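Let's start with one chain on its own, the form predicted on its own, as structure tokens.
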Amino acid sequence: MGFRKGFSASAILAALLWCAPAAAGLREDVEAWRTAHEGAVVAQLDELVRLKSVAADPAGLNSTAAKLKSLLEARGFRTTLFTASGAPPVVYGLYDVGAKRTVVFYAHYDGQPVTPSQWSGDPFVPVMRDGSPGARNIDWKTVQGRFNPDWRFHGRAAADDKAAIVALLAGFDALKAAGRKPGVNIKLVWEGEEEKGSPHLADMMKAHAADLRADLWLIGDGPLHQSRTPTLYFGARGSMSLEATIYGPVRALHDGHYGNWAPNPAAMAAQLIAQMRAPDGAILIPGFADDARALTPAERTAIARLPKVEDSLRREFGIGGGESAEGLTLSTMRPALNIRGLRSGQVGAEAANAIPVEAAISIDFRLVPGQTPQGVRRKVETFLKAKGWTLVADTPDAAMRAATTRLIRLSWGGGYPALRSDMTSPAAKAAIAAASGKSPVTVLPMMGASVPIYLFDDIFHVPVIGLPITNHDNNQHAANENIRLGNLWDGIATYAAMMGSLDW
């Protein structure tokens, strides 16, 4: 979408960030309801987190879907479970008030796999902890009066995304208690396999396209900006994974007798990574970013206006600096080749003076608009062949091993493209106005992480906007995942505002 003559990117963004007040008294009504029901809200989150909604537990996923369906029905929603063979149900809900606009609220109820030994306790037995360095446990069920907003509720999927689901339910309850009718027709899509890449979601949405017609999709996934300010994001990077195995000798060889002669897969893996990725994160594969769509002037201006968080993040993460000098957000606006794992041989006390038999590299690609998973795969494989690698899809046999010293097995994971939606649309302006409360809204052109929201744009051709509420340090996808209570309280107000005061 082009700019009208006479308007600069800065002027357009200034207009975009103008925040009309929410409906008179709505936030006050919601806050009053929430302060009187904090224990009940936490109890609802506690109940949902105890349900083991992870891919390894199909029964837990089904139980969670059934529970969410019952919670919606208790609130007057018309509900259905969209099902497909081999997939957990998609929970669909409709609350039709006869409004001129219909909004779909999306979230996922599944969580990442867990390694219980890495957690401070059972990932599915939630615990409240204070914000102190020692993280003291708190028996929240005995708390009298208000909860401390800096307390954190720990459990798998507590932040990603069950907090968003609870915030929506509580926001709806607060509107109803205040006698406020939603300003939009509400549709809900809560899926149970986002953490697996949503392999069945597109087919299910196409099969139920009539049910899912709407004017806007709001995506309740992802964290707030690191400045902790209210945030809307207008896109997300795409994703694709690759597992690569480099082969050396059929058995480990003494590195004194055979070093400098026998191919060393650990060294080859390190050399290959250096050929693919520069120290500043730039991808060195020829033509890799040729298809990437450039940022618009308005998007660049939005990024320039973001609060600066790099200094505080360096202290928080214990690092001396970033890979590049362009800042966090601009770094996440470009494609990424992340090395998420590298394994070969042993180290420390287990190390042996031996050339290992193989090396494994685990790669996570992040895509930007214009790129496709198919294009990424083609360019990576073309690059490897040009470097003299023989590519195989299965464990090589003796004949393959004898034919080359550069043998690599590739196992590609599923992937999906990125999306950056129009920040200047009427729906975007309405969402920014509705989200505005005590603080200005932080507007991100695109989230650095990946959510398959391109599907909603491809299938329904309506605006797609991210509505995150969780704290940036929530340990998403890691041990001791948590939601800060203050973020949950703010999320309730934000969801209530989206349901009660969206207008365009």
Second form
Protein chains: 2
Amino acid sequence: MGFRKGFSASAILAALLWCAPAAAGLREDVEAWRTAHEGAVVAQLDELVRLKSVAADPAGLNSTAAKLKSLLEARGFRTTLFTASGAPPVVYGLYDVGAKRTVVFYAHYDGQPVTPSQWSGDPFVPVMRDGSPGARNIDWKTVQGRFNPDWRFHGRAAADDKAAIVALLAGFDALKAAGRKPGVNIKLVWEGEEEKGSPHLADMMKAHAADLRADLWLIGDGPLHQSRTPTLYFGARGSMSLEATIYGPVRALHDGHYGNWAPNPAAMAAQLIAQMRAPDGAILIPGFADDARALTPAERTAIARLPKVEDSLRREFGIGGGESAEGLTLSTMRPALNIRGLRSGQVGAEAANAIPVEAAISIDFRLVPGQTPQGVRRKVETFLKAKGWTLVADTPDAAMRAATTRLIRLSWGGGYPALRSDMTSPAAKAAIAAASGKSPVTVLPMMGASVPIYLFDDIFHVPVIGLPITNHDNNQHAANENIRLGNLWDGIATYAAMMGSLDW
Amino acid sequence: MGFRKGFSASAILAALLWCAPAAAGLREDVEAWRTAHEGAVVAQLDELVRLKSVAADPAGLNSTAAKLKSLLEARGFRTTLFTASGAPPVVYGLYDVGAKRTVVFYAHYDGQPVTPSQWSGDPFVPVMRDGSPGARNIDWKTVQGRFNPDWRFHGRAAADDKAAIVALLAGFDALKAAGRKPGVNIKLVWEGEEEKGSPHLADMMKAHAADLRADLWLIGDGPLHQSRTPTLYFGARGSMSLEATIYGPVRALHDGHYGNWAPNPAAMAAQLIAQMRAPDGAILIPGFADDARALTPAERTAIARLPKVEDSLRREFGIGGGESAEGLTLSTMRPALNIRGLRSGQVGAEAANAIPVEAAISIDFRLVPGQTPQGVRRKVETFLKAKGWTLVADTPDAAMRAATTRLIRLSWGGGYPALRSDMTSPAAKAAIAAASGKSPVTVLPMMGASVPIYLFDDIFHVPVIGLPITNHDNNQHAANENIRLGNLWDGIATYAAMMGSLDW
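Can I have the other form now, the form predicted together with a further copy of the same chain, not the form predicted on its own?
Full assembly next; the chain just shown is listed first.
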């Protein structure tokens, strides 16, 4: 297509397609377009969810990338598929309007693996349901008029992260329909292995660094603030995982004959966890948080301004209280040591009066700026050694076990650092202004969850801001993943505002 | 048969069958008989193991009881099957020689449930194996001459507890072959639901209290001391189990977004265990051991005289050291809180970055004399309440969960108290003397494991002594249960001594 001919040609062509000024009345125009196209927007999401873009299905990833490429080309984008050996393609798109600023919109088209037995239906045959606890199915294709914004559209990757892609496309279409020209040059990076930890992304971005030159990265991933207000986040915690195995006797021992003498690995695991983590989540490993960068006064102020959601979340989650009294967001600004799982012996009907042979602890750490995966590993290992543990990386043999009193096998997962970027840069201020509609946008200095956005900062040294749109209760990474329609509508407005009225 | 005619008639008949005096040379006679009958003894055990006497197979239990009855009748015992609704029969046998003293020999013919997939072969098709780590199968039926005492005979209930029954029968036959009359009147109680916790035994014993009048109970169950020396035990710890469930959020929450704020039940479980149990096994629940009766000086002396086995057990079990420095037996004289199992979230490849919805802890307590199950329960529950826990017996609903900060469901299993009986009674001294052969018998004041021998004390108020014969490493309650032939040979000698030379 003509869009492939060259940068300036396409910029000129694109510019010709738009005429209205980019600012006033934009939100109203976009809302009017959206209310008239709700069925078409959902149909677009439906089409994308049906493409099985999960790691287990490389063909599904490829066909999704091809589909996205064609959707962009139909809208006048120049597109390229960035490829690397063993990686699904990165869909790159460019819509150059000759503006002063260029913004890269990142999203991912791959979804989490599925366990179909846990789903109400086929994860790749989407269904609309009302938001009630009884969750009634709705035949949305036959619905006349507007959709209820509390309806949920269910399917793998519907929320994480295809909703972001659909919101961008719809926002783009809405601007175009209103004759509004984007205020920035638009670049797109839609990757296909985020749920695998983006193992090739850094190298692919470095290889295409010239194409990816920009003034701002907007990361279209993650959930909105729980208040359902439009949200920008200026960072994300890092992540690191650890599987630890503590060894007891080489065979399960009758605990009547040997208990209180032969070491019980389940009890040792419990002791170790209690030594590492206080009831309020504080990490007791000496020096663990020494490198953690404190929140700035501006970041503290932003957190203090967040809508209060704790009471409604307590009801939603069925919990009587929090681990600490500081509230949700401040809790998630700290480094974290989360116990993901414990396994030792047997419980319930299968329990035998035995000392288990081993205990497994699954941990994930959340890192804050200043911490590194290497530093976390060093501190944990130093702590364990100081407590008398012998550390091994492989399964020990019986001789090793017999020669060692406190033996632990550590298997570290990949990790990456956190990012908390400047909330006061001109680009940040412009994004906050553009995203604020009738009410100010919710500004989160750092998301508690981890996304490797430090990468964009590391490679490109330009502002990086998170632009989430999905509901917090989207069952992300679980069965029955869903996007709430009201969030998708707000997401379209936010994407349109970012494309149409960003100005700095 | 004539043996059914009456007590005195059978006593007279039995007395006529024997002629030699009961004391000198007995061990040599029994050993001579046994060396000539090793194949026949193993064949008897083989026949009994092939009868599937497990709770899941009531017909197998009944046919085993019938077989045992016929084996006793063939030896001149009067027999009765004590029955109760829903219970397998208790095989009762009487061999009255008109002696001054009457001894009841208890054993059980039921075995633990089996998980066939965990066995090397069919649990009810016994195999002989040598004791080496490579465990070679031996076609024992074709072996000429003596068997290696380190060979192991594998099959469900081979050790626990059919070996005790076979040892008694063989010991009886050996005495008879040597023309040695029993020194005591022999009563047998062989029950068929010990592995289910003997739920009907107390009532059945009370219903037949007149038949069971005796001067001593010998409990043929449990393993020998690990030194493989003949052993008597004068008590056993009591037992009580608890399944506890700690509740987190009603659905697994992304721990990046909610960790350190939403309670993590796995971490709470670890904290709770660490609060209840010290690394040396000491129970930290206030007042837990207040009622525990201390060891007497005589009991301490007996323990100090036990062969030292810790070093060899450490090698055998692949453990570098004990939980406490006091040695194996003293460790098992204390009350115990054993963690049998832990379950929360997922570990390894299945681990997700989530806060689990609940954590399960499986505990079994070991009680010492002075403690009661009711007292243990009260102290645990008082402790939990003092720590701020809300205790429930049923699965709580979401509203209950949302209204409660520390919610724990307790499911108590059945329990029974301990017994530590008098090691200095005339009957005890006689048993010690009779069981001592070339070297003194190993005297254990209390077995660390639990068997409900308090029952015999409670109902009959006569001395109760444990008479174990099986090897400690018999895989009791696990797959590949086995009896070491040398232990079976020693067991025959011990049973013969108890029948032939007990005198007080």
